[in-house]
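The chain that follows stands alone, in the form predicted on its own, written as structure tokens.
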Amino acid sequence: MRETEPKMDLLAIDDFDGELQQLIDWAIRMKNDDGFADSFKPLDGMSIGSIYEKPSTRTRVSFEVGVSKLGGQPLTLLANDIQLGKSESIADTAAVLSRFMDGITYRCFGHSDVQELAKHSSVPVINALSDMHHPCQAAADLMTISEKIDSVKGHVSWVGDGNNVLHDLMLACASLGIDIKYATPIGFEPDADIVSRAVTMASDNGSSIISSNDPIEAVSDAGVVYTDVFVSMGEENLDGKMDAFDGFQINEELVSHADSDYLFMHCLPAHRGEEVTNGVIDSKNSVVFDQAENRMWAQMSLLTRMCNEAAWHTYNELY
């Protein structure tokens, strides 16, 4: 990252409100440009460090491969590899890594930790997942919807927990003027402050956000049906939580209320037989593996925009 460029951080997807569609369009062009890898290396000479407090499949692989495709050097740092938050403060770790890295991604438990890292880092920081936000997933989700937009009729529907994935899905849909309806069990609603942010954005962009505790209401006439695991990583010992989600499984009966050409989405990994049946996730309507691939392309767009803005604009102008 050039010193003359202001540092950019991505902690929640609305940090790029106003640019999100451009970032998605760029990612789609890159995905479909077979020749870009021969001539376009915006991260050439750069090192991108990725810190993981939680195990990861899609996030780790998509960042490592994506950084390599862009000409950069990925460096993965697992929880036991560094002293982050143990014998060294997050602030000091950020200051040290900034001397070596051109960008940092951080998959953590507490959102305040990625905020602290970004505050003390002099290079761009990407939230690769926290307990409150999952912006890279939302970018991939809206990229997937944009690829299929000609066949999507109706709103985006969420059925399940009011978690970090829903938070950024709401914010992303609101940013792009897409209607969303979500249904969560009583007591498992999304964060009220984030909902308020999303509702304001949606109003500004001519769309709506509707909440309920009724899955059928949320899914009826939906063009997209989305769910996630009911019990997230790190909270497996919550006694009785699963009981609250009785009736919230995405199954063939529930999706019969959606548009016949609906898209089924899930950020993966899926707990088959819990939040979704095999019949739905393996159906012709399912785009879950498109979503998984698009994590890489969306993150490549974000990394280029944040670490080499000039190259990002150049590619947009050329294509």
Ligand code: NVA
Second form
Amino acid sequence: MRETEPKMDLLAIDDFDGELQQLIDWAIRMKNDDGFADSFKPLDGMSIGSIYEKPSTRTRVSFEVGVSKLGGQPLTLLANDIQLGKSESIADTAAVLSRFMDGITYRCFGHSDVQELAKHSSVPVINALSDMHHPCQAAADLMTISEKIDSVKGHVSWVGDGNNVLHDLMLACASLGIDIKYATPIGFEPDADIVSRAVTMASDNGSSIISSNDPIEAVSDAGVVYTDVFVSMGEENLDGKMDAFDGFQINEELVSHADSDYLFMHCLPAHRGEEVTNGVIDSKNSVVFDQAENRMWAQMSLLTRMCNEAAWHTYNELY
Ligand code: CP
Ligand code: NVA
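What would the structure be for the form predicted in complex with ligand NVA, rather than the form predicted on its own?
Whole complex next, starting from this chain.
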């Protein structure tokens, strides 16, 4: 880590409240500047370690490729292959990895685990998904919205589970002053403390957060329609959870209530035929694969900001 004291961690997207639009603009610039990744190597000589306790396609590949593009060395640590969770504590793992690494990403079950890793690590820690937050996804999602449309018509809508992806989408929208309406089944609402954090930020930024249990109300006149799986990783054995989501599928009938130019978004992986129909996810309105690619650009922006702040400022001054 170079010249970033005190170290910054990214555990939830509002850790970068006030800087999020700049991080997104930076990511878009990097993506569109063909020569940029050839000449700009802010992670030269650095190693970024990524611990996974759950499976991943997008997060793992986007961190490995993105760190390499920035001149760094990515190191993937699968939980089954390391001592963490067996004979070694999170605190000791953090202390050891801090001696080798310049940044650590961590995909875990309980959010308190990534908080614990960050507490005992002397290098920046990025939450690569916990049961409560998925900040890298939110950064990529707001980047995708930003590159596709000048401003969101109506509002961003969410239909589905009140989960980790919704939490950070809501916080990111609130941070950028974008209205959001979400509909979840009764009993599957987002975490009350996170909603209250988001409501405070939204009111500071002149936007609103509206909750309901009615998908049509959430989607009506929306410029963005977002959903995620109904059952997240680690919840596979929750009896009867799926039954609560009858009527919450994003299908052609539901999106007919949205703005005609709406963007369909999903963090992926999608369970086609469950939370979304093929007709919607494969439609011209769908930007799901742009979201997937943008994971890499958004994380490259975040990694530069967190691991080499001097390079971040130098680049900003050049533009
Ligand atoms: N969206 C997302 O985080 O995908 P992975 O689980 O494949 O990393
Ligand atoms: N809510 C999902 C997101 C996967 C990227 C999960 O936590 O499994």
